[in-house]
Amino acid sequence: MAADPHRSIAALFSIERPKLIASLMRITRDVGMAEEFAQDAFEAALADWPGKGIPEKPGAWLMLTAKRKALDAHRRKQVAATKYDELGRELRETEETPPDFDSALDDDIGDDLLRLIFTACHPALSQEARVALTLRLLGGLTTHEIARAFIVPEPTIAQRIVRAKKTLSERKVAYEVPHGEELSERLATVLEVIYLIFNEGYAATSGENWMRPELCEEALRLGRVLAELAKDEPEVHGLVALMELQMSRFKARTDAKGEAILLLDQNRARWDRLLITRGLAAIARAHEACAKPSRLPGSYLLQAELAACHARANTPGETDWAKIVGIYGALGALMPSPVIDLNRAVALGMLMGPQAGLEIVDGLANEPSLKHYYLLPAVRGDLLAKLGRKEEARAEFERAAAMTQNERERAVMLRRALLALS
């Protein structure tokens, strides 16, 4: 046993926990109990293991020991109804489990883990919702921390978690992995609230830091679960592959102080070769997934397409800004957006010249979906400063750094306007 037992119980608890869940969401068909249950198991193990130790098979040991809790707790309310047949049944069975705990862990966790994906990411819960139970039931972060990730109140974020609970109670969502059609529409959901996550981390929308890591950490967590669990779904692959490129840049993105450094200014030996190397493989198995039955590459992938031309590009002049105009261009045909045809400008016009940006991004003056979008000006202030436009570049970038919410962010384009003149 380590120095600080819990500390070691918790980290397996945090390992183990969402298995947990999933094992007794298959049982209870009650989220809320089922966490309650494996939050029990954790309970006993702090209470059990400080002195006895660390069971050769912890994970086991507490899969056992949440079923015994719920059955405890199911003959404790002697309920008769319909609803607990199927649970008094299975948990009953636990009883003659044999002290290794060999048969206590289900050989179909796997789908257990899948299906509590679905649900967390269930189309019936808000945008917000989903994420929030997404980080709570398959990251195991609290309240507290999902609420100091997004900087939003904590009761807030407590209240989306019991409304999305209670949510999927009253409409009794099936606790299952969608056929057909409909797991093409879910997953897209189940991939949005992933990248969702992630994004929030690789860039905060708000606050005094640029980066929050833990949060794209635990994405691309739950991108690499999800990958192993629907092996054959390119889009899987392609946002795995997206997450694993850009989390290579993580150190060359901010200086020692914490201060932002854009893409073609980061130091490239500081990117991390590990992440590209997974990176680019995982691109390689969406391609193949494409590949039966026949399937066009989706927005992930190309968007993971795009990621790794700046990967394999080891100076930023090297960069194949060809590839990536007609990548943003086939990007743009699949699914249509002014943030797209902004990104293909700012391609554009380091293939053609700042003049072949600037006439793009200025047709997107007037686009109402970017009237508050900080890198509108951004990247029209950049493409003035390379025209020699110094006044109206500053102006532009004092203008961004007006929208933006975050402070790093608005640093660097408060920093861009003074270069702007220089």
Contents of the next structure:
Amino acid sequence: MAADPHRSIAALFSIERPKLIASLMRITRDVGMAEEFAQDAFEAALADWPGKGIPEKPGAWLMLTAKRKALDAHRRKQVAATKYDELGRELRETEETPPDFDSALDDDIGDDLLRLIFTACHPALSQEARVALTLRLLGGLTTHEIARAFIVPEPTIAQRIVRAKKTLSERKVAYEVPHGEELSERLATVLEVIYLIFNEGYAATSGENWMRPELCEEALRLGRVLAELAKDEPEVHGLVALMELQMSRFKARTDAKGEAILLLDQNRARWDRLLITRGLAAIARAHEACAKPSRLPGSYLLQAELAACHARANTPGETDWAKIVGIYGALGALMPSPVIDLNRAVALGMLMGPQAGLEIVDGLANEPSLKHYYLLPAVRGDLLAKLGRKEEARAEFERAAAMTQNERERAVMLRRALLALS
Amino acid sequence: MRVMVIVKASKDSEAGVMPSEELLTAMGKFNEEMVKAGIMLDGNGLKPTSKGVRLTFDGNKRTVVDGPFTETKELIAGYWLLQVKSLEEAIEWMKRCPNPHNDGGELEIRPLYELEDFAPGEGIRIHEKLRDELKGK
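For comparison with the form predicted alone, provide the form predicted together with the partner chain.
Expanding to the full complex; the earlier chain stays at the top.
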């Protein structure tokens, strides 16, 4: 007997929790109460299952128990009438007929889950609250786990979640999937939250915090779930593709000491082929969704396309730089930004030679938003070094080193300054 | 973590008997559930060993042995690759899997080594160099 019953029960909770809360939300219309009844059901399971064994349909058992808890609470408190009357009828019928766990499990909860995602990422909440609530309600992470992942004290996260729930119930936020024009705006918020969670995990290069890759995996899982729920939305598939492709390089992007390895220097044998395949498939799905009705690729899809150009190249030399230059052009047209222009300059430098890249970079020299951006002198230094203009290159790398706050980045820049003269 | 769920072969799977319509439907539904939960990375069924071969190594000697192979219970009929939080999560999911065979089916769940389990050493470097050479620069 390998599985410890408590660990099995914990695993079942994490599988069932989002579905349970999403269904209970339909009845309670309140995140706090839905969570509470789900919790009650788990506690009942913890008391019951270790002795009697895990029921054959644990999901259905939990759902039925939670609904009974909701009804009990309602009888005690006489809260919000109509939905509970319905529930009471539903439960009486269930109790009169032999329990049909199959149908309780087969209930299509897809719409409820989608509503829950939109509620957790509601614009009435702060960005931080959206992230915490999404991880708590949909990721099934405990407050402790969220706090650990974001390196903040546990009470801070707990309070953030409590306040978020309060805001939702005070504002009487509708439990629904937005329609029409509101949909794309609200969807953008949801995607932003998921990508934020992903980047929180991805940005950390140190291997000390084990929760970090888990955040990436959780974001990716949420993205995949959303892609099944909102199949017609190209940007959902675009974001999933972007995350799959970035994740495919997760293990190749740092060396044994945790130092970052630049994309072109990475050992491509360590790129995850399965995730690359999945990422490319998600791009194809995004394009299909773009076709009906006809829509232009959004920023996530374009960024995924960029990542795909690298993923498709088996060696750095095979990289399709012309395509990359074109994608940066499209991205810049969609959301004009000097940073995108700078990236385009790098790609153009790879395609047409350093002089061509340098011309664009020089055009960005007086861009106010890049005034403190250390990558501007870093890129310029790189192009100058390739042109053999050693002294100028060294000066640019030193300037970049002075501009960054990050120790590691500074060390890299100083090393390059030294190498520029050799 | 990633796990591979290995579906063991049965007399039927080895005989190339296709699963019943009922099992196919149930399996399709089960797969859909895992896709919707965002945990299924990949999954495939394998043709019987009569369509496959074994390559055996003995020092520098390599011998190709044609299937079928006999020890049915030890053979593989299919697999899933799942991204889960724990082995227990994989177990709980797989308890919901329809019995893959009419007679006694068996699944084996095995966590994958992650690349970080290996220090990036000479082996990986050589592996990459070879690959690049094969690609022709």
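Quick caveat, the model's predicted, so the values are computed rather than measured. Think of the rigid core as the biggest set of C-alphas that the two forms share within 1.5 Å after superposition. Positions refer to the first chain, counted from 1.
S.K.: After superposition on the rigid core, does the Cα atom of residue 385 shift by at least 2 Å between these two forms?
M.R.: It does shift by 2 Å or more.
S.K.: Spell out whether the Cα of residue 123 moves at least 2 Å between these two forms when the two forms are superposed on their rigid core.
M.R.: Moves: no, less than 2 Å.
S.K.: When the rigid core is used for the superposition, does residue 9 move between these two forms (threshold: C-alpha shift of 2 Å or more)?
M.R.: No, because once the rigid core is superposed, the C-alpha of residue 9 moves less than 2 Å between these two forms.
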